[in-house]
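A lone chain, given as structure tokens: the form predicted alone.
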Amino acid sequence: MLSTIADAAWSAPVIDYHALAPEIVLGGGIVLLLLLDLFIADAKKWVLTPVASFTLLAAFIPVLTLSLSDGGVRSLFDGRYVVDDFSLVLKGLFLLAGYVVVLLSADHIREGDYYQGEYWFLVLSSLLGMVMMASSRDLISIFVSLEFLSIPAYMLAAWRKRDSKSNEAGIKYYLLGVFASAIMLYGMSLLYGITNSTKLVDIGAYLGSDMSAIRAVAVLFVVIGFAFKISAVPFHTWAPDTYQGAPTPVTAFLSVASKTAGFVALVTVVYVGFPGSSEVWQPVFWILSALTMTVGNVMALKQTNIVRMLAYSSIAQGGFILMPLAAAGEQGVAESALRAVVTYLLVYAATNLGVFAVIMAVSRKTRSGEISSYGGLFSYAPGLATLMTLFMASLAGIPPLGGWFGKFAAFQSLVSAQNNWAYALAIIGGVNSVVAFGYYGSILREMWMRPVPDGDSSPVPIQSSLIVALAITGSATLLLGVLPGIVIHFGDLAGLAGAFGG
């Protein structure tokens, strides 16, 4: 009896190798290129840059065959990490948006001189926790995903050393960051006091409806600790520096593969944990996407420079991102809130970082992130000003872009919930995308209406790395509105692990 009880207790786990897949292979891409770094010559160290994109391409390929077999759910660890449908799609698009990422940075790492191991190793090990986060349906691996992800990030920003506005943005991404996680961890640590267990199904069952003084202090810190991660106001103020202050990849990388782990990580544990516990987490949704699309808008419309803007521009989609997460908790509307979340989070990817792709190719002939270095760009790269006008209509909501079916499933999700606070935000959130336009616009104003600023109109050189990610994203934005099926089909996958399969 003695020794059956040893056995059971000694046994290995057992472990989904397929499940697991994209996560070894991402380990293994990243202790290779540790090990290429070491050992090759100073000459050959562009090598490095088609290694980090052949791993995210071979772990975005047992991602697919997940997607295609008929496995079902996949639950590892008693349930604590979990392969579905929901997790899957996020996976894909954290790779994807990684792959762009890869070849937005491929040019301006080599020729800025940055130590391009070092650099590589952080990206890959940053999405490496945003693959875990995906799947992660624990308190403890949720919080250690979050700062896999979050670590690399705080050195990522602060990566050009010798200058003060990048050494600025990682400071503050950095003291805000640990801030926010204290915040988070002090409330999951009274999840665990309460519940006595970190595994988010157990909470959501031990809390129930029934929200104490204590429960709902511990499921708002939670909450809290998250609106930092999505630069949610008042919360958001890191943003602008850091946008700003941090290499144009890792500004693209943050703004959107990081934005979107935030919200992942959000939406996990409200479905998860706190099912139950609407009355807390939903009005505080209501406030933090009304003051974000809002406060982001306004401060939008102030800047000059084109990634200050932008920053503001990605506080205020995270506002609209919110949204249906403000109506989540009403009857019957928890699955669609959820499709809208992951199908606006799809549409955002793949136009922002098509705006950054724009941005750095245009920078490398004006030497300026002004807005209005953008003058007369249509005379001189008819392409690039085409391409970003699409990028521009699209993050406004202007049909038939990838941009204004987000916003469609968003609003939509609101008014099925039929109650006067929705209507309410979905009028603010009206007026918002009006207001959006007016910055969005001016930087279409220059570049089809003003001159040239210095009157030379010599064409724009772009590298071959950067028009392959136009050609990923800009295809990406007029298809996924053209044919939303396609972005629809994505989303409902998502929103069908609603339950995220227990």
The other form holds:
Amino acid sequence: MLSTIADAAWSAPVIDYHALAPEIVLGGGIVLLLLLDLFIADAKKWVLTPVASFTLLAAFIPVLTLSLSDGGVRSLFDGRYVVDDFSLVLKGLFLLAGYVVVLLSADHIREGDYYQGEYWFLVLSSLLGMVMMASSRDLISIFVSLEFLSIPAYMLAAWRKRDSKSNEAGIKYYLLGVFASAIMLYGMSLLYGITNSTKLVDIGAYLGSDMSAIRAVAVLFVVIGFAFKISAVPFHTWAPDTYQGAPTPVTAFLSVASKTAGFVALVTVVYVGFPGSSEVWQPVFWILSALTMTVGNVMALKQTNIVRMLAYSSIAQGGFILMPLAAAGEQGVAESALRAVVTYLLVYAATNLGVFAVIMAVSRKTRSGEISSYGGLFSYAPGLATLMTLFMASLAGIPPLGGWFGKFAAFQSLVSAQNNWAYALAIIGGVNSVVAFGYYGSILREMWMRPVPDGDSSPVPIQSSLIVALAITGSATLLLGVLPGIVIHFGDLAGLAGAFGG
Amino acid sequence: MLSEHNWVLSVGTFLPLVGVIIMLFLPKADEALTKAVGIITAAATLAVGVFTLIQFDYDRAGEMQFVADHEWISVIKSSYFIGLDGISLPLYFLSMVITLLVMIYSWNHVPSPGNPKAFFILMLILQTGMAGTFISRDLILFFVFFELVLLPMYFMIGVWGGENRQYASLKFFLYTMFGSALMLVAFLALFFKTGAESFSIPYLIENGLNISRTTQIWIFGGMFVGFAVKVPMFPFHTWLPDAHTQAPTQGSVILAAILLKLGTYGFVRIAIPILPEAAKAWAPYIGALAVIGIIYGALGCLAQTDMKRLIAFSSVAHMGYVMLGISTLTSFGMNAAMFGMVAHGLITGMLFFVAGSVKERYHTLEIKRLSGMLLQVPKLGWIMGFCAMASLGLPGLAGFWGEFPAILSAYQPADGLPVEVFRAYMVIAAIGTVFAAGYLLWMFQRTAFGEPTAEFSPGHGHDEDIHDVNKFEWVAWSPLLIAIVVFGVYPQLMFKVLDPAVGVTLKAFGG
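Could you switch over to the form predicted together with the partner chain, since the one displayed so far is the form predicted alone?
Below is the entire complex, every chain and molecule, led by the chain shown above.
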């Protein structure tokens, strides 16, 4: 067997280095971080923070130049790795979200006496996995990217070594994550057995709309595997414990970047790999979406810990993101559904990172994660309270903040299917978005209308890195709501949906 | 369409936000400065409003003027499309006047727990939302402005309100949000049923006719709930008494004078012209709920012991007259309704001002504890009497021209509506006016006539805050009092602006 491989004529693939530049920069940064960490003294380890953030910003530059160049879709490695508008928008999102996470982590990690070098190494590795995920169009590269982004995340969740909750967070996340990978891998192996290819386009062409039981099982297993990643109900059980136990910046990272990566993979696989199998995945998404937003909302209503509440809130938001996919197989809906998902992800990332920035600032003073510790925040930290109000209103979908447009785009895309299933889901979604105000509003009520719990109304100290993070996320949240056109202008997403039979 | 000076409306709408940004950077401790900046902003906004009033071409009041149409969210086919006609102009201008007056009143009346900076900022944001709603010509733009008022009012009630403020603010918020969710679904349905081309109101008016009658009725139903919650119509009114009673004076005035009108305005501007068939089908039911509201509101008033709560219930009754006028779908009724909206804004706004000042002086609004205001605070007492008269629809004051023609219009509703039913409504509504006279005079009599009660009579230690109308109150109130008289004596001033625009709105009903 070895000899046959050796005998075959092998020609090196032509590599478009410009298209791969973001990944190369990130990879270089990771190596640099590791080396620096080995050779510099502990006292100077703070240097690693700027190195990490500059790596991310440097990786963002080729994303910009690529989106400005008019080379169209760049297809590498026989179409298994594609750089198009869709992937560029998401790469940009991952890198910026990563940058904000670095800003959030900076002081937390230094003060907490954590292993700084390794922390940055793991965050950047995970981000590299996400950036690769956005371009992967092949089962193997998707799986590799997924593990690449997940394994560092498992370790990050357990970062507070002596805290049993953090250990629990890591273990739960790891076990369920591996379980999900196994299910997905099984689905993928079935797909390969059926179609004799790992390339998504080939799989899509071979499957067509012809659905036998074995094909349906294969599609179902892959979709369910990703449902774990995006913490869709009933596969969400790891999320609240993991979010609560992990260090706060890591939670921000997991709830935004990691979740987005899950959605990206899901959308890519469904749109490119199973475009004709909508009769299998549409009902699945319908059920997942309805369950996810309802259960997430109801559970969030009774939480008293803010991070745990946000965990359920983020589950519920996932339900809204899934909503347009439940009708994406209908005539003419595919493109608007994809656009809605991407828009929602962008808005959600900006808003949720902002929420975590506020939480980190406030918890430095109150040393508490209880919702009641936000009592009277407006009286002693009006700036933070106002920003938190904007973020909460955005998550609740109140105009003119980003969240409303995300929800609106999702509803519009869903309703455009004009069938009863779509209407029914839209009604469930509508009721849920009103219910959601119950818990988002409870935070507003604490901040604005309740007295300060312990009477300590000294001002909250905010580090400069958090100010930058708040400025980025706050202005993005506001801007996306007032002028949502700018997001859509960013990438005409027809590339992915149009090229593959949407 | 006229499009000269098409910057006027945008400036008038967004100028308050410029003030907000300036105020964000002012030190919180310097209260006088922040208040001054707030009032100057509101005054500048009103100046733009006056300029709009001057530039408005009254001979073409039926047409949209100062039209601007810019790309906004092209992907969902929504644009920044604004304009002003005879229907929007009075409300647009009224919102600016009320905001300025309320701010002047707030100079020395910032309710507990203080923080004028936040209070003034919220009022300016409210102003932008209100003005924007009245100029929007695109449903999505309308929706965004319509929702923009939600959070500031929520905080205004919830932070600066009375004892039950948290309950009242949450109730206000959830009711309105539920209504807007249904309204948005109705907007989306309208969008797809007209070919998914545009959210612009003129486009939808042209193409709404092609929707089948059954679908129209469903879509109208969605909008109905959204707008009826805001008006509020019976049975969606239960948030209003709580919100009004708990809100600070300023919140009550803005709520009564402008926010309630967003609902009725929505009916006149959006629901009825776009879906005429459905409007006809719904009209008898709307009329029925309107007269139920009139009687229910009146009976509610008679049962109240709290002055502010009484005025709140009277709002339900008055908005009933407005909705009755609208439900006739005639030019006569619609004109009366539009007039009634402005008149109610002036009069009830004024009554809430008075109630706020009474509360400040006597620390109670309980009617049975108050007495002899005419002896103790004669000016305040007489102003209250004047407003009560205006509110019950005394001829010669503004209230009359909203109420009387609305009742009269029910005698002859538009073609195709059941005449007998509307005549029955007319009779019931007329009985309602008797109740109105009853409860308002009763309130006035009990609080203003007679001797001051023992606890507030001089020398009992509870009268140190009791003084007559002060200069900030005079400045804030006189424009409203003058307007009530002017529009009462010369209603043509407003009818001539309204009438052409109402005619255009009712084109589908043959005038």
